[in-house]
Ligand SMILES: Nc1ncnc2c1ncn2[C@@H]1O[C@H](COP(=O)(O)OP(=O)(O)OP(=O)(O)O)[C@@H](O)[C@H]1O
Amino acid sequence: MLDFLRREGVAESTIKKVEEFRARYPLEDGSHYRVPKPTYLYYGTEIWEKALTALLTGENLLLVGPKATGKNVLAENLAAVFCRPEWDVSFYLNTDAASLIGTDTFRNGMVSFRQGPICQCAEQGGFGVLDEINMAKNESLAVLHATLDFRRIIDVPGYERISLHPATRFIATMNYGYAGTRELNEALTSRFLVINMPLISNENLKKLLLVQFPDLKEEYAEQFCLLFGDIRAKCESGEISTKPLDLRGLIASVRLVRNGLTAAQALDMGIINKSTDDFERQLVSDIVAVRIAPTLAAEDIFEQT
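Structure requested: the chain above on its own, in the form predicted on its own.
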């Protein structure tokens, strides 16, 4: 991961500080399995510089942006770069304090405390990824206030106070466009540094595709990038919903072509059928047909060895 940062153009002084962080906080026994091994890499030097500097300073991060901006990819990459165990916490409407901090349980004839993911992350110096944090009710998130600010503690009623390991960091993600989301209150927002995640550029999307598929012909990598850009333009103009704007679906479609489907079959599954409205589905199908011929197969799109 550090070599990747160098290739991305991240300052050597920042990388050196990351190396010092890793040396200062070696992994504890039994936590190696939680250190992520990213399938996808995040491309964007400026965002990397901001995120790394914030975490090195001891701050928590809030990644804000629309769909397909790589919020979760960046969060996972950051845990890998710092070589820290990762806890993923997915928020939803009924998220409560017990699901975050922990709850009483009956064990060996005694009542004991079963730690939740926030407590485990805090004690082991992990990176906690708080996914779609604005899906939960603000009152249920109030239990995190002392955890996320200068106090860096968790007070569990009836049990001991837990102090955060000095390597612990929290990275929250947020998308305003999803159903069920709400504004975060000021008290919680003030405990994060906020990065507005930019849309992935054609250049970086092409890099991503060619890293995932080294044998993908460059001309088709370019066409897939332009296709994604066309769909995004239609979303931004309000002509279609954001459902077919699915980067994971695009990558999965390329993988399906490699494994034997035609381009039409693969893009139907990965992009077009994400739309539930018949008219929108036809519109997306027309956009796809302009860029990618439906009969294309693996031998056309990939280099043959």
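Positions refer to the first chain, counted from 1. We call the rigid core the largest set of C-alpha positions that still match within 1.5 Å between the two forms. None of the values given here were measured: they were computed from a predicted structure. First, how it differs from the form predicted together with the named molecule.
- Annotation: Cα of T14 displaced by less than 2 Å between these two forms, core superposition.
- After superposition on the rigid core, displacement of the C-alpha of R152 between these two forms stays below 2 Å.
- The Cα shift for D131 between these two forms, taken after rigid core superposition, is smaller than 2 angstroms.
Next, report the structure of the form predicted together with the named molecule; the form predicted on its own has already been given.
There are no partners or other molecules in what follows, just the one chain.
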């Protein structure tokens, strides 16, 4: 991972601090299995610099941005870079203190406390990914206030008091615009440093495609990037919604072509049908056809070996 950061152009001084962090907090036995081994790498040097520096400074991070901007990929990559066990907690409407901190349970006829993910993460110096944090009710998140600020403790009536391991960090993600998303209140937002996640750059998208599909012909990697750029431009000018601007869908489409579908079939499912409006679907379909001929198949866009 550190070599990857060097190749991405992250400052050597930052990387050195990460190495010091890792040396200061060696992994404890039994937590190796929780350290992620990322399949996807995050591209974006400036975001890397900001995120690494904030976490090195002891801060928690809130990654805010539209869908498929790599928020979870970055969070997982960060746990891997710092070589820390990761806890991934999805927030939903009914997330409450018990599901975060833990609850009393009966075991062998006795009451015992069953630790929730936040407690485990706190004690073991983990990186806690608070996924879609704004899906939960703000009131239920008040239990995290003392955990996320300078107090670095979990202190809830009825539970024992736990101090956070010095290596523990929290990385929250949030996506506004989805149905059901709510605003995070100021008290909670104030406990994070906020990174606005940009859409991947054209250059990095090409890199991503060629890394994920090493046999994709460069000219087609280029065409898929241009297509993504076209869709993006139409979104920015307000001509279409952001539904078809879906990097996940684009990557999945390329995979479908490799597995036997034509470009038209694949991009239909991955991009065009993400629109729910007939008129918009037609518009997107026209944009797609300009860059990618509908009949293209695996033998056209992939190198033959």
